[in-house]
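Quick heads-up: it's one chain on its own, the form predicted on its own, in structure tokens.
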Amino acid sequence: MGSLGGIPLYVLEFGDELVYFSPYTITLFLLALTFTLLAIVSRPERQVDVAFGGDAYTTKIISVDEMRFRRFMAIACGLASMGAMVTGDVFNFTLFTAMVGITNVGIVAAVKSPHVQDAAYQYGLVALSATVPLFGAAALYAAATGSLSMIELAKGTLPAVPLVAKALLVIGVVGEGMAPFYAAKAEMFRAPGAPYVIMCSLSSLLIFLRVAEVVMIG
């Protein structure tokens, strides 16, 4: 019987779909919620460039329209992360994971910097490619077990989840922002505007922690 990170404290069903709260998922959900609230109320930083070997420095001016869009994408990223933390449906988990990858690109895509936009484009290609194994894994889960419910899979009464399905799920998550493809994000972090950029790292970390639990189920 797989682990659900503790006994589910509450299960909310929406037809064939469900969300559940366990000590593990609640902790991850609260982390995502906290940083989403910070993205809503925080004032963005003003990035300063310092000339090497001298005292000269310049402060980058960020337009209001740019920061509004990035704030919106950071909030969307937080909401997608919260959904991924508490969903009890494998397909919805893959859907929320893909949404996190899209919003990560959106957080920095509005930055008027060729280096940052080029990095966002490259990462976007990686994240787009990762959707193939990601949703392929969900299809294999349904085909092999007849269910996408993590609660049902954890009972141990359904056929075992094939290792290839679990492997594809992990590969899809890796492509959405974890190592080694995480290196594609490196140039993106030159984009000004914390705490929005921090959401890229936090969301990827939360998704990784959740998929570690999901692959243990079934």
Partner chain sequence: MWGEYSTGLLLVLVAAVIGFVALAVETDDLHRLLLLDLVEIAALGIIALLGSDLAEALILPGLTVGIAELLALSQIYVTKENLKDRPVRGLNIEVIQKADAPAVLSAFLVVYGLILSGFTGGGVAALGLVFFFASRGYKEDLEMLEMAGGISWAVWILAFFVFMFLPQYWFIALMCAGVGILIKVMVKLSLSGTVWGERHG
Contents of the next structure:
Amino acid sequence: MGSLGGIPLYVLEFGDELVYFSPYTITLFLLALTFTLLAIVSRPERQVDVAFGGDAYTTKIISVDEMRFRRFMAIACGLASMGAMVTGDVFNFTLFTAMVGITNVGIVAAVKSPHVQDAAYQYGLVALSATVPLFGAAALYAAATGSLSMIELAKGTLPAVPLVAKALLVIGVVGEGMAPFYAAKAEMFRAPGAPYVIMCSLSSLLIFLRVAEVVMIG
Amino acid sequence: MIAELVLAMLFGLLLLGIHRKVIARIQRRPGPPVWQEILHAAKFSFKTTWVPATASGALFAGIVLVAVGIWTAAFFVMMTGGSLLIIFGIYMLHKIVEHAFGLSSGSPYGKFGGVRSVISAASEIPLFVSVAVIGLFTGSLELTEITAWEAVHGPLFFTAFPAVVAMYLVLLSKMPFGPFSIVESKELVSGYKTEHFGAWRAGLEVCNGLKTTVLLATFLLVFAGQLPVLWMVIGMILLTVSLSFACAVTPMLSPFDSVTIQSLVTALMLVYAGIVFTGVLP
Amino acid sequence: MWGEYSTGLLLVLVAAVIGFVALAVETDDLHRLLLLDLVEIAALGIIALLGSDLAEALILPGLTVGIAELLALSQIYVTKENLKDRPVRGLNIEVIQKADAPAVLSAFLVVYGLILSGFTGGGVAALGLVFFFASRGYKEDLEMLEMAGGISWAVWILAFFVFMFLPQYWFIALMCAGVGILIKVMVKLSLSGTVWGERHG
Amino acid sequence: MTGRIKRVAGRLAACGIVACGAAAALYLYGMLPFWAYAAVTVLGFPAAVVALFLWWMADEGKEDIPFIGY
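Now that you have shown the form predicted on its own, what about the form predicted together with its partner chain?
Zooming out: every chain and molecule, the one shown earlier first.
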């Protein structure tokens, strides 16, 4: 199963850091780019709350400082997910994934609401613990096959990647990119600031889509 | 391929119209004419349009472009027989589009529609397992190679029937008025679409038309193989009618039940993938 | 070799499982954060078991990411629990404050760090600085320190570009990288060792 | 808005349609690789469609606003 996401169109080798664009990774990369640009140019919306039992309603306004910080985090999150989309190195993928986890926490952590902060903290704990299976998986990849390059793994000449390593990788990604998995419980998505909150769910989904390709290689 | 694109969009809207009509007839209502959804798109397209004061302007308008854009891309991938992984990647990203639609306006109804759409994403992501099963059988995820494999070994419909069921549920959860359409349920007014009116809504309708065509056609391509165009069209209409029956006779589930059922299906698919993995691969 | 690796792996995984069980049992948020740091060590252990140069190269970013997450989470914890106003003083031990010993020890550590150079040297020198600040109390000039850290980081990166594009000047690049990382690590570690909160008493 | 939206949307729609049409024609005559054609269409089609809709009934600034009694 060499060409899962299509034939690599372009491979950039920079030492042993390699980046490759296949139709699949380029699609995901462009989507991350699009939403990052949207996060840069959009101003946050003003969330409307209806007061219970009456016609009155209030809008939440995000202060400029908070907006700046969250926008920065959203951009960092976009960059991290773009990196995770095109990297051809398993360890780099896990690093980018861990970074997506941090920035996801950062995006919502600036919201001055106790519920949101608590949700962000709990999510952060899970994201932090997910780095264990993530890095463990990358180390197992290296130990079992002697290579971390996805191009090398896809050639099929190396020993097969143990199923445990793949499972650990998926568990790690699920833990890091938990945002959509956590939604049922999270106050995270209720936080105002749509362009930034969307980066949370988008980045998680993107790294999940990428890991689906990664585990099928090798 | 521009003409095909526009035709696919109109055909998708027609399918959605047929969907509404069949549901109405099953429920003994007269129902709208089958071209109602096309008229709908046209109607919205000539309403005066602006951006709500509370909305996040660029996101509010930009997401409509993204919505049409991703399904245009998916249409291209399907027509050229590209990777199935891309199409289902775009399918998953449609969740994010819904999320953005809902959140960008600031309206509480939109917000809950968007949040619900993300909740159900969690249970649909692992439906990728069925894509993996297809990959295990055919050794590739390129649509052209899958159809070539089917020309030799017969349709996947019989070979991988559980995957068919899982994928059918994917289609069902994207059809309006279905048991899993919690994002559009009526207590949220129109869910994530509530605040997108006028030209924005018309753009969304264009996206829905394309989406319906792409998903149904991909389903047929993957499980029945390459068919002549006429058979393809008939197949898609039949598929729509069967989906309409499923939608008409089942009530909408509560968000919790919807996610639970989808998760159960996912678990079953994982077991099936495990069996295939040990059975098919030596 | 494989046998040794598997045994080591088993041990690390058992350690990780113990850590996760403790994590599941613990309910206090702060304690969970601390336990997580322990669990994180297990991940580094798995990488370290590779026992190659690659492993060494991989541990560093892994460690950095782990520390970054830990810092971010502890910051959230502080805001979450409204722990902002918390005046902090230097180590209030009479013996240390009156004597000259801290200065001598710090100077020794810094000089030793300079001789060691590189990452380890930075760590040792930073320990000296932190010890000095901690025992004497200090007037902050964190901006200066931050700037020094930033510039030395830039020097470090520059050295990498020299390695890549002008390999004939490897020696100067090596010196730049060695000094750059020394100062950077020293500054960063002493910063994280002395930043104690919003207000200082 | 005095017709600004109408002008901008009209131009955008025209550009999008021309770009898509040109890309399709060039691809048909083999003068454009497929990926470029697909990229132009994916970018141009949504812009053209939405801009066309916006242009259709956009405010031209000449309307008489009726007094409806508030």
